[in-house]
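Single chain ahead, by itself, as structure tokens, in the form predicted alone.
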Amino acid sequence: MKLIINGDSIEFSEEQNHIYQLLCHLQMEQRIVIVELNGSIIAKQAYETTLLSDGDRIEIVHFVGGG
């Protein structure tokens, strides 16, 4: 499946279609994010079973250390 991940366009398996599986694709699972699909923000609790489709949009911002 293509998603539109931070206005990049990615192809995706389709066996890993919830947001948690793509974050650890992403290698971002232990991370503080904060996720946006298709203009809405995702719950932490529901990355897990939030499914994702082929077309979708997905804004992952993390926070950045430093001084």
Given for the second form:
Amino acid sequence: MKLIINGDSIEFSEEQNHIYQLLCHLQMEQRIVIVELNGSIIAKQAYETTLLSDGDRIEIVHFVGGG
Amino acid sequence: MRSPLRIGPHSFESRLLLGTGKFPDFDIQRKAVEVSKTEILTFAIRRMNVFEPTQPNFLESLDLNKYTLLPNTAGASTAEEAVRIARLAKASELCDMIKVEVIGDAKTLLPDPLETYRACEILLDEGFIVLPYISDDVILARRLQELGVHAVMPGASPIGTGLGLLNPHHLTFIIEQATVPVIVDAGIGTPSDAAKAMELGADAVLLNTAVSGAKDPIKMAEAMKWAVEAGRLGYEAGRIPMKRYASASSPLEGMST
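Having looked at the form predicted alone, could you now put up the form predicted together with its partner chain?
Starting with the chain above, the whole complex follows.
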């Protein structure tokens, strides 16, 4: 399936279709990140239960230097 | 006994808040943060580079028991954008404070007062500890504290300019009527600027570029620590009144002739 992650279209396997699996695939499961799915923030506790489907828009953000 | 800085439910020894942007490298930044003795660090929220997931991240290298995070809503130009960024920051479960920064003008980076007020209203409703970045407008500061914000953060001068306190008179208007901490934010260039802000009675100073952009950021971070502390002590000690003419410090009597 095709996911739009931070504005980029990325092909992702149909079998691994949870947020947690996506983060593992991107090597980000240990990082401090916040995930938004189609405009809704996903709580950390829901990463393993939130299903992804074709065409989903995902934002993955983190803390960067700023004043 | 030094009085602590209290913001909402939080209490701090240090009255210096440090931004984390634009440091030459993480090593210098870590040392600068350490010598500054700051307890509050600001951050911005941005997209992760999903194609480079192993890139180092400054926040992840910190002992988060030692620092309270103050994420900002930089990049927002409307209340809705600011609220979205604030919610993202809080969803990290690492912080409950938010620096509301809603920029109204790209050239001066001055804050939009109406959008800032609207964002604060929504975020207070949602239980955030809200610290709005504002211009040095005493009426806006008062309206925001009536709304329930936990601190007000008037700028000394435009962000990143290092112009120092352009209108100390207006800052004192804000300080004198304040019922919440006043944190002078933005535009600080030198240790004397920071000390001056504290002498005026500001509760704290937030700065970034003055340290990160200095020739020696670590040295400047330490200078800022002393400046904020000296300014605060001077304020608590109470300055002497100014006079037009001299008064001798040495006794006028008992001169040996």
